[in-house]
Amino acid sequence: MDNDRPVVGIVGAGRAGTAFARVLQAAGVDTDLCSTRPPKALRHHVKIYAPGAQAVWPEQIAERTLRHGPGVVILAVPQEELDEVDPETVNGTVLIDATNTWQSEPLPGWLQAAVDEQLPTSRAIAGRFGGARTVKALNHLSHQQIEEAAAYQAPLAQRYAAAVATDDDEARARVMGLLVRAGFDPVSIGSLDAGRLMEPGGPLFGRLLRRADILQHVR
């Protein structure tokens, strides 16, 4: 690994986790990943999944990441295991909640109270981590539109979109600067509460769209 490059560090090595260390890789950003299984079990997953990127135990997941910059680590988790993710061990970082909430997913009970009182999720997941500062963003694209929508070479016009939504502007610019590397047009749309247009049911999911598209959904 290039010691130049910057490192991100990701929470979950599934699907998604995975996905999102190959655009980053491709981008020329280093990629730290931990899970429920110890580093060892993980390299071979990792090598063929996400070649490149650096097996770590979860307790080591902020460290290169907030010496090499930019102190970003993304939660990749299924939400129904958020209480197997130690809110400190990503102390200090801007945390990308990439997370979604599904019908059939039993949920921790401080995720499900915030569900039942029609919050949105990462507001929850904003207090649960509360060392950290939370940026939702990322969740509105499978992990196959992901890499299908990453153009790091492509002018930022020609880019799909991706939204960003925080109560914390230098998170926001942290995060939006991330987007750019990894080859995504990035979008503001506002405050956590926006977060709601981008979970499941909701106007952004599941959609490859242009800044425009999402811009209109913004009040």
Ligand SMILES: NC(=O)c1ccc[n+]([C@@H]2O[C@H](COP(=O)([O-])OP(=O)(O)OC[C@H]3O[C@@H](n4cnc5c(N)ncnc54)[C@H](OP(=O)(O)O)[C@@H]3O)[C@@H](O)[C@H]2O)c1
Contents of the next structure:
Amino acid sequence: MDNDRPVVGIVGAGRAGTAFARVLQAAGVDTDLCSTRPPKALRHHVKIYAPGAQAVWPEQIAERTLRHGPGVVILAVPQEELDEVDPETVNGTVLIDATNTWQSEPLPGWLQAAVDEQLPTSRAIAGRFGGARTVKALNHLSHQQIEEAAAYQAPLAQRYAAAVATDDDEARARVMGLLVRAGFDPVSIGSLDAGRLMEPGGPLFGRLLRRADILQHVR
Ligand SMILES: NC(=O)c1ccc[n+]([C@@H]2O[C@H](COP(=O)([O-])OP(=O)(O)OC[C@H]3O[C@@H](n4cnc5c(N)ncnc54)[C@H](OP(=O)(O)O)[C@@H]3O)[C@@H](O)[C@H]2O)c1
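Please move on to the form predicted together with the named molecule, as the form predicted on its own is already shown.
Now the complete complex, all chains and molecules, led by this one.
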């Protein structure tokens, strides 16, 4: 491990979490991954699916990214499991909400309430993880598309776009900087409410898009 490399924390080491880790590792960003398993039990899985990444305890997930920068943690846990994620684990960080709502998933009450009120789920996540600053990003591409799209050596104009929605301008800038480094062309689509466009059923979901394709949906 190169001590000059920035570090990003990732909560959830499944298909999405490990895809984010592979893309970031390739682009020179170290990643720490945690799951329900202790680091010792997660290590072999991480070695196979996210070579170079580190398995850590949830309690450690914010620490290295806050110390080395950029102070960003990606949330990549199924929404039905979110009651089991201690909000304190991401305190002080910029939290990328990469999660999606699936009709088949039983949701925690606080998240179901947002769905019932037809609010974007990232608003509920921002409330739940109130010690972090929430940015909706990286949820609208599948794990295969994320790897296909990321091209850190390509000029910005030739890259696939990644949408970003948040109410916090400083957090937005930090996430967009990270996405540029990871190989995407980040496109700000507005506040957390605009994040609806990125959710399942929305026009940005599940499609590899360029900047202009995204901007035509932004008011
Ligand atoms: N798959 C995709 O293509 C994709 C792309 C973008 C976004 N997403 C979204 O990302 C989220 C995760 O999807 P996925 O496909 O990666 O799911 P997945 O393959 O089932 O992996 C889920 C991961 O979350 C971990 N986890 C569960 N509870 C946890 C907890 N309390 N604390 C920490 N980690 C916990 C699991 O750990 P254990 O193995 O230890 O149980 C597992 O590593 C979903 O909301 C999904 O919609 C998915």
